[in-house]
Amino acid sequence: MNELFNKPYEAKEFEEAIYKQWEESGYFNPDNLPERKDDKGPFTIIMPPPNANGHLHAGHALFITLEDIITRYKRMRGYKALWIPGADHAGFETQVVYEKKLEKEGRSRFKMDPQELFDEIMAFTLENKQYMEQEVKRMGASCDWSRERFTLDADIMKKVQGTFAKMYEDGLVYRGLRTVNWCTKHQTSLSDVETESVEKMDKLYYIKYGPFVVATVRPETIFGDVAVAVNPNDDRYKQYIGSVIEVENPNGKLILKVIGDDSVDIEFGTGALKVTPAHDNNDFALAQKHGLEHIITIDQFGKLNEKAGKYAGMKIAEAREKVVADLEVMGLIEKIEDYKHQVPTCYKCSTTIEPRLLPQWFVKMSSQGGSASGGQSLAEMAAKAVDDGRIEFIPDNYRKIFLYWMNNTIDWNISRQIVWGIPIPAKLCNECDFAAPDLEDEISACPKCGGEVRKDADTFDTWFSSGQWPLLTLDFPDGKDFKTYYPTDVMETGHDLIFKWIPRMVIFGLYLANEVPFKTVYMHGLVNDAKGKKMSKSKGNVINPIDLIDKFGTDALRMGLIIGNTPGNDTALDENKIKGYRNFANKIWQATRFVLMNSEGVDFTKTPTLTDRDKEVLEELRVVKEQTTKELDNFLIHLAAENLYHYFWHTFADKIIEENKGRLKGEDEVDKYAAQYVLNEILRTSIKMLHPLMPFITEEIYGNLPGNDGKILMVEEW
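Would you share the structure of the sequence above as one chain, the form predicted alone?
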């Protein structure tokens, strides 16, 4: 027997060499896979590209594990399995990470040359990208590194910019003056999916407004008010609709229109609302509908401007306090109540979002904005693809979430006021409202007014590029990979991306390639700490997956991540659980040692004379294999892992091996051979079934089984 098995299994002694063996075999690349009679054709997964701004976290470890299991299983089943790795420049997120670094160094991005800042972030990102890729490999990822892509590769940037120009020509991209979500800390606009609603307790101020009393949480914006809105069905106020009223405030008087609109909630406050179009998204929509003007009273830093008179220069919180105090002196505050409500905040720094009126680039999403194909809007196309069953969601409840999002979408702001990202290739005119894509830098003067033009300094929202990722990684539109592997088979990603990433990919796939980008969406949940709490550096409960690998081995971590982890639900990562699966790895090792020790030199080509019990356990093995195959075919990975764990440990090791110990020591050579045959058959089959889940230990064992010299389990038949 190989002396290798005479000592306990230590993962760190094997894993690096095994991964090197896999890489050198070339089998991560489906073009190099051995020919098989049961060739089932291509199978493709595009890796959600990890942010290239730091090390892997537990969520990365989970998705890599799940996608590698799926890929390895399909490869063994006879598919030309392609799993494409990548790295995401992650726009705003990476710039936020780098800004924290600058703060520690006493520097600010606002005092840096944009190109200098971009170059520094690029160097930082490329360095971290190397760490990230090595950690992906340590997870056992059998992805094709020869096809790896980065979202800032030159050809990818060019194609992303080309999509922008095409959408502009098709009337699906426009530049408009609209209220956007503005982060006063990071000085950039954010899309709706990049804000988080936080429940806050504020004060609701009831202010006397001419003949009305209006309820508002933002009295500091009264200097930008242009109207009072009421519901036309509200009998209290019908007579005022269409009139003009005079309203007192600490800076003098406002002349306001009274408008009627069905969107006004009769039950909220007094049923009368002050309308501030430049500083409230709903008010902006009212202004567009009723032809109202916009008065900007708050600047980009969250300070009141000269339109606020004596309050100019004050930050919002200070101004609110002073305005309320002055209104009270004037006798214009009727009452103040506590008010609990949802407040949008920046998802990275938790700063309260300030709606800001800005010219930005938008993608038309709904039918009100424009149509993409056959009279359908982008959102309608995506919804129809799901309604038609062209995309399946696991679990299925995410289908409803997707459809709700598509049926209630708003135009998508794709402009970001940051340097780290793909530049928007456009020219803007300072003297008129001209704005148009300029891919070749040919527009030197405004074709509309002849005035001076400037380059747009903004970059794309990161989801604009990553939304095209399945197309970009497969070299759309003319590449061989695109023709072979598109549409892909599975998109496996976190359930939080049902709003951010999944819809964008579906939209771009349908718009650019006239085909869905994937057939199945598998959603996993968050990985929390052992107590089920969300991991965060501030709580000190972040678990580093590489630390767990160093302690317990990759296979143990992978099993700990998937057993008990149902699709779409959050999971708790407990170090004791990982330790338990390290013990399981040792159990596999010890069982292998026993079987090999008791069958050394045996020729298994002879037909055994099996007992009824032998036939029974082999039938049980067949059922386990059939069940495991069915579970993996249906993405029930957690069940496959749990059932194989119990079968190997509690059925094979605890029962079947124990039952056969006497036969192995017996004098009856025919019966002894039958026992040896059965144990070897179960061991080999179990090692194959466990391979997608625990690739390292199974690869090492398989290569040391009799007759397997030089064979690589990764490409053996399932």
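Show the same protein again, this time as the form predicted together with the RNA rather than the form predicted alone.
This part shows the chain on its own.
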């Protein structure tokens, strides 16, 4: 027996070497897997590329564990298992992280040259990418590093830009002028999924407005008002519709149209609505419908401009206070009420979103206008793929959530006013509204008016590139991998990406490749602290997975993350729990030691003479194997892990080993061999079944089992 077993299992002493052994074997790459009679063909998972802007957190640890379990299981079952790792430049996310760093250093991106800023963030990202990769390896990930991709690889950027141009030609991308979600801190627009509604207490001001009283929370926007809207069915006001009124404000007088629109709620406020097209999404829509002009009165920094007269230069909050005070003096405030409502905020900095009128590139999602194929919009195409079962969700309820979102989604703003991203390859005219893709930099003058053109300085929303990730990593459209491994089998990701990422991938997959990008979506929940509270830096309850690995080993951490964690639900990460699975690892170690001690020099090729009890025990093993197989096939990973844990410890170690001790010491050689045979058989099978869950210790043990010299468990048959 190897003297390794003379002391407790110390994960630290083995894991690095084992990972190296796996890497050197080449088996992470399915093209190198040994031939098998029961070859089941390709099985593919694309790793959600971690943001290359920091270290791994507990959520990463969970998804790596889940995906690795699935990959290892499939590989052992005879699939050509491919798991492609990657790294995401994570546009806005990373820029936000980097801006915080700049802030600490007393610097600001707004005082930097864009190229200089880009280069700095690139250096920062490449450094963090390395940490991230090392940490993914420490988790035991059996992914194919030879296929690793980064979202800013040159060829990937080119393909992403090509998609943009193609969509433009198909009428699925357009340049539109409308109010967009503007973060005044980060100085960029955001898509609707990048804002977060927050409940806020505000005042609702009732302002005398000509013959009306209008209710508003934003009196500082009155200088951008162009109309008053009322419901055509409102008997109080309908006689005014179509007329022009004059209203007073602290800067003088405003001439406003009175329009009638069904969208105005008769019950709310006074039933009369002031219309500010440039600074409110609804008002913008009204203005489009009724042909009203836009008056911009607030600038990109959230300050009032010259159109606001004496309030010019003031910030929104300050201007609001002053305007109200002045209106009060003029006797134009009828009343002020407390008002609780939801306001959209930047999901990164919680700054209130300022609707801002800005031309941007949009992806046409729903059906008016352009269509993707067969007259279907992108959203309809994606909804159909889920509706008819080409894509399944685990757990199933995400299906409904997905469909609801798809049926209600709005056009997707893909322009970002940040440097960290893939440049939008487009030319914009300085004189007119001409805007078009220009991949080869061929447009030097405006084809519409002959005016000067400039390069679009914006970059793509990061989800525009990561939405194409399954295609990009598999070398769509001509690569060998694309033909072999697309569509992929499973997309495993956090439930927070149900809108940001999953729909985009479905859309691009269907639009570009005419086929769903994956068949199953497995969604995991959040990893919370031991008390079930969300981890956050400010609360100081963040658990670093690498610390836990250092303390208890990767295998223990993996078990702790999996057991008791059902798909879609949040899980609590408790150090004591991990400690328990560290003890389990040692239990496996000790049981192995015992079996090996009693197997010295035994030839296991002989047929044993089994007792009835032996047969019963082996039958029990067969049932466990059958059950585990079924559970893993159905992604019931938590059940498989818990059942194997229980079987190994409380059935195999506590009962079977104990009841065989006498036979091993006995004089009856035939009976002794039967016992040795049974114990070896159970140990060997258990180690195999445990491998996807606890890859390191099982690999180490497997090589030490009789007759296994030089074998690699990772590619053994299930």
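Definition used throughout: the rigid core is the maximal C-alpha set that superposes within 1.5 Å between two forms. Predicted model, so just to flag it, every value in this text is computed and none were measured. Positions refer to the first chain, counted from 1.
- Annotation: Cα of P447 displaced by less than 2 Å between these two forms, core superposition.
- Core-superposed comparison between these two forms: the CA of Q115 stays below a 2 Å shift.
- The rigid-core alignment places the CA of P359 less than 2 Å apart between these two forms.
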